[in-house]
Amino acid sequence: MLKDSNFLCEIGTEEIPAGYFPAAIESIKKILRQKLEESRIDFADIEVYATPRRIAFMASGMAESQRSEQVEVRGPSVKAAYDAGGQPTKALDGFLKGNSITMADVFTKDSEKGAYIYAAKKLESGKTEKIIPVIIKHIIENLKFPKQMKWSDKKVYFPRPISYFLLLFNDRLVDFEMDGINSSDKTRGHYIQHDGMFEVTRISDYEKVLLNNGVIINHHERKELIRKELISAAVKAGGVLNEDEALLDIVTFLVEYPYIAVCEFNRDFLEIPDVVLIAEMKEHQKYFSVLDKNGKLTSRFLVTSNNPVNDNVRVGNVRVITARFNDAGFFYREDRKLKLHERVESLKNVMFHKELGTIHDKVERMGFIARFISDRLTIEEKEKDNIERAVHLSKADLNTAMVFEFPSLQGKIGRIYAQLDGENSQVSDAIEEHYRPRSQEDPLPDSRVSIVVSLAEKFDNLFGSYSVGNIPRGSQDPYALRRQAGAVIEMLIRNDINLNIKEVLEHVSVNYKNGKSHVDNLIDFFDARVKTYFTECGFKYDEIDACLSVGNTDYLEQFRRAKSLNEFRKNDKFSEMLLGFKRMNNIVSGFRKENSDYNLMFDQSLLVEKEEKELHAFFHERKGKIGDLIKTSSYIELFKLLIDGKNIIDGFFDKVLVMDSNQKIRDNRLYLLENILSNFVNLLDFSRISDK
């Protein structure tokens, strides 16, 4: 709980459906925060806690009185505040009243708009104890919940009826009102149990008394005594949690004291397969499952009660989910009816997207990318048969009974489905796999026939969704766009795959309305996900800029130029290189921007002098090699070799005069550093590299 806090406001509800609650307490934490420092009013710390019946907020050390300061208001401009005659007009009288100042407090100021009216005014000091009120009803009214509703006769919006408000500020009660419903110093207890209002003299006792009523209304408490208690109730059940983190973040809101009861269902029912009565249990009735050592699911499960466990919780729930078993197996047994290849074709009347057909249109255009994918890759011709298969009957399971009860186990229930009808293990693994990751905690594909299978399908969601204007914006994401691109990119790294996403793009984009005119605005997509990675996986935004600019979208290949950098820069030498490097292209590059097509020539008898001939003879000397070690990814031997050159450069730059007033020799001068730099042209920008 959070300490030393003497503001205290509980609102008292009907119960709330558990996921409400985490958005609305993060939302309740802003707007307090907000209204508190527009309000003036100095506080140190806020925390805002959540049972199924209540939300509690609180600060500590917030003042008695809102800060006084003194402000300077602007008001109309001179032109406006006095007529032709030089006395006040309506809207000068309109600023001096309304902000209770006379005319001895204004003065004029000058801006880029011309002069305006000012005046210096003193914002008064009010008490705190008058301004709680406001502030709560505004919190009340702009709380936004997936579903508000008016109850009876009430006019506030509301998840579920408002019941009472507790508010405190240093341990006295604040006089509030709102629908009817007045404030006191009296919380309710748990609503079976304790069922009661209790007083709370001091807000340090606010804990207990709700403790010592059956409330834990710590809700990071309450999670953690929950996982403890699961962990234990499942190891004395013969087995171990199957832990779920999403599950748990549910039923802490599910319960205001919690209590774990093992219960056992018929052991026949393990016939169904286990993802299948792992997702009844969740999704339907908010159990948790147990395993066995092996990871195989046992028939025990866990029940978070909000009340003491005894023989009628258990066996209630026993048939509750004997129920849901039942309708389960009934699903499975129809869909096993049918091969998962037999039911592809039934996809061709299942729509994906009105402007982008149907299901069976999205598995041909996954076919495409995939198949395109795997000739640049090398790929054996077996496994290309795999990826083939794989992607025919990757979405063929969106046409079962299970999926349609069960829409999380898609790709689950295919790739049992498949392995059942003797599919190849690398088919079945490809169709659960190519999904992944859902979310930020899912792994990746690691198979080379998945890997391919989930490239081509999200490759097809972000091209076919910016083809049909579903493109993310600011914050908004609702198709996990930036997901799935960062999830592109994070593969081809972390399984060494050399793959040029432009081409790829550029490949596909006839599959597409307008597609041509989308590749551009993709790959910035994908761009911006890749600063994002390499950013996280440490390289500075220089060295990342550096590769970027270059405009190459193969990105296995730009991580390791920019890891390379990364590790390069270690060395005590690096700034001195870069320094000639950076010279070189401000040259070329100044020449270039008032002669782009100035033709240059070159004349090795026009090297006159013994720096510019040894610069020369190091880079030409060395050309092979420079080609070989870039096309090796041997970025940092490429480092040293130009390390060693350091010496030369530096004395070509120090003894030679490149813009020589000979314009022969200007040019062949010219030519030589252009040359050189054109070996890294496609490498990195070392302009944009920072010597500091």
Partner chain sequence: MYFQELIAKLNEFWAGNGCVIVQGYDLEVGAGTFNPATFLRVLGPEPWNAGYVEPSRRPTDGRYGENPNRLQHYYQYQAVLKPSPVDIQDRYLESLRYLGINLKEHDVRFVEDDWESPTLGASGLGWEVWLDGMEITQFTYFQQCGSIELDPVTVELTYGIERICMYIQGVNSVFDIKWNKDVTYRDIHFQSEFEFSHYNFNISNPDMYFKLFDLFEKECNAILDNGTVNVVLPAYDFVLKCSHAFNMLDARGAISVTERVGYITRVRNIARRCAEKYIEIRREMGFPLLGKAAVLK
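For comparison with the form predicted alone, would you give the structure of this protein in the form predicted in complex with its partner chain?
Lone chain follows.
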């Protein structure tokens, strides 16, 4: 409980969905803080607690009355305030009325936009008690939930009906009414075990009154209590808790007071794959499972009850899970009557998208993409066969009863059935892993076979979506295309895979409507994700631009360059040298803008100054080496090599004027620079390097 709270509001409700709470709690904190500040009510701190049937928010050190403040309010412009005869206009009258002031209170003042009417206004110090109802109403009307509803004949929206308000300030009841629901100084106990309305005479007693009546209001405490009891119950049951933080968060908001029941299902069900049993228990019933020392599922499970545990609770829950497992067992045995590869044909009956055809069509397209990628990578024949097989089976579990029951298990079921069918582990792993990452936190696939299948799946999703116009806009990305493109980039970079995305897109475009026309847009989309990824890696925007604007879509290569560049940039000498390159580039491209087809000639004997001779010699001697280092992606070596040229380049620009009046000398120097730059034309765009 928040120490020294002197304000407390409890909204008593019917059961609000568990998933709504985390966001709602944060949102209340924000709105309450904002409204108090806006209302000039001082406070020390605020806190929000919740159970499924109530949301309580409180503040400490809340002032008895508003801070009074002297402010200037601006009215109409002087021009608009008086008519031709110098009489006040309607605009001025309205301003006076609106602020409850008279002509005596106003004065004229110049502002940037001209002369305006102003009034000095004292914001009165109203009683906090009078403001509280306004704030509560505002919070209720402005809280955002995934879904809201109306009930009875009321007009207010909330996720579930509101039953009552408890509203206290400095231990006195604050009168409040909303749509016929009135405030009181009472809270409701646990509605089964301690039903009734109980008076809260002092705010400091609130938590205790609830605890005495079967409710732990502080959800952090409730969560930790559940965690502790689950862990010890699992140990007592002879195993360890199968920890699941997301499930723990949900059950915390399913009970007002937790009681843990240890139950056991019939061991015969353990023939069904663990993931299926766990999904049944977790997703449908919110049970925790218990594992043995080796991480295998045991027949024990834990129920978080809102009521004291007895045989009714245990027997009832066992009966429910038994019925569910019976169904699951039936589905499992039915599913196993066909091998996974025997299900592939039936994917012709499953629609993927009306313009993109069936899932079977999708699998064919994935195969086409995967073959192209495999051919570009150094992969053994055996692995290529596994990729082919994994793609073929990748969606075969969609037609199983188990995935129909638990869509979230797609891929997982495929992997298990593939193992049972005797497919090798590279294939069965890829069936599950090619969907990764399923969420922001989900890891990427890490075996080569899984990666290629995953790339194929994502390229098909991206190209398919673009070809039917499902393109992310603003914050709208319902098909998670950004995540998928991001995953492609990360997979390539993390696994040292050189792949030219443009080449892939162009090759596979034949399988999509107006395929060629989408390639450039898709590359832009990838480039945008690459920028985001590189920025997250800590690279500077000009480094990223310098790499990306050479138009190479081998993102691993781009990454290596950007990374080396970023590291070397910390060296001042190198940074300055880059600016030298930028200067060369500016001179040459400035010239080429006007004279794009001009034929520059070079004659070593026309090199006059010592500095230009040195510049020529430096790069001439290293030409072969530079080419080799770029070819082998040895960027660090390359930059080390170049850094010695810094003084030479500087010397050149100090002493030599490129645009000499003698055209032959000018051309000779321009040739020299263009020739140096040509070594790097596909590497970096020096014009993008920022001067700072």
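Positions refer to the first chain, counted from 1. Rigid core: the largest C-alpha set superposing within 1.5 Å between the two forms. Keep in mind that what you see is a predicted model, and the values were worked out from it rather than measured.
**Student:** After the core is matched up, is the C-alpha of residue 437 off by 2 Å or more between these two forms?
**Tutor:** After core superposition, the displacement of the residue 437 C-alpha between these two forms stays below 2 Å, so no.
**Student:** Aligning on the core only, does the CA of residue 374 end up 2 angstroms or more away between these two forms?
**Tutor:** Not so; residue 374 is displaced by less than 2 Å.
**Student:** Rigid core fitted, is the C-alpha displacement of residue 85 between these two forms 2 Å or more?
**Tutor:** Yes.
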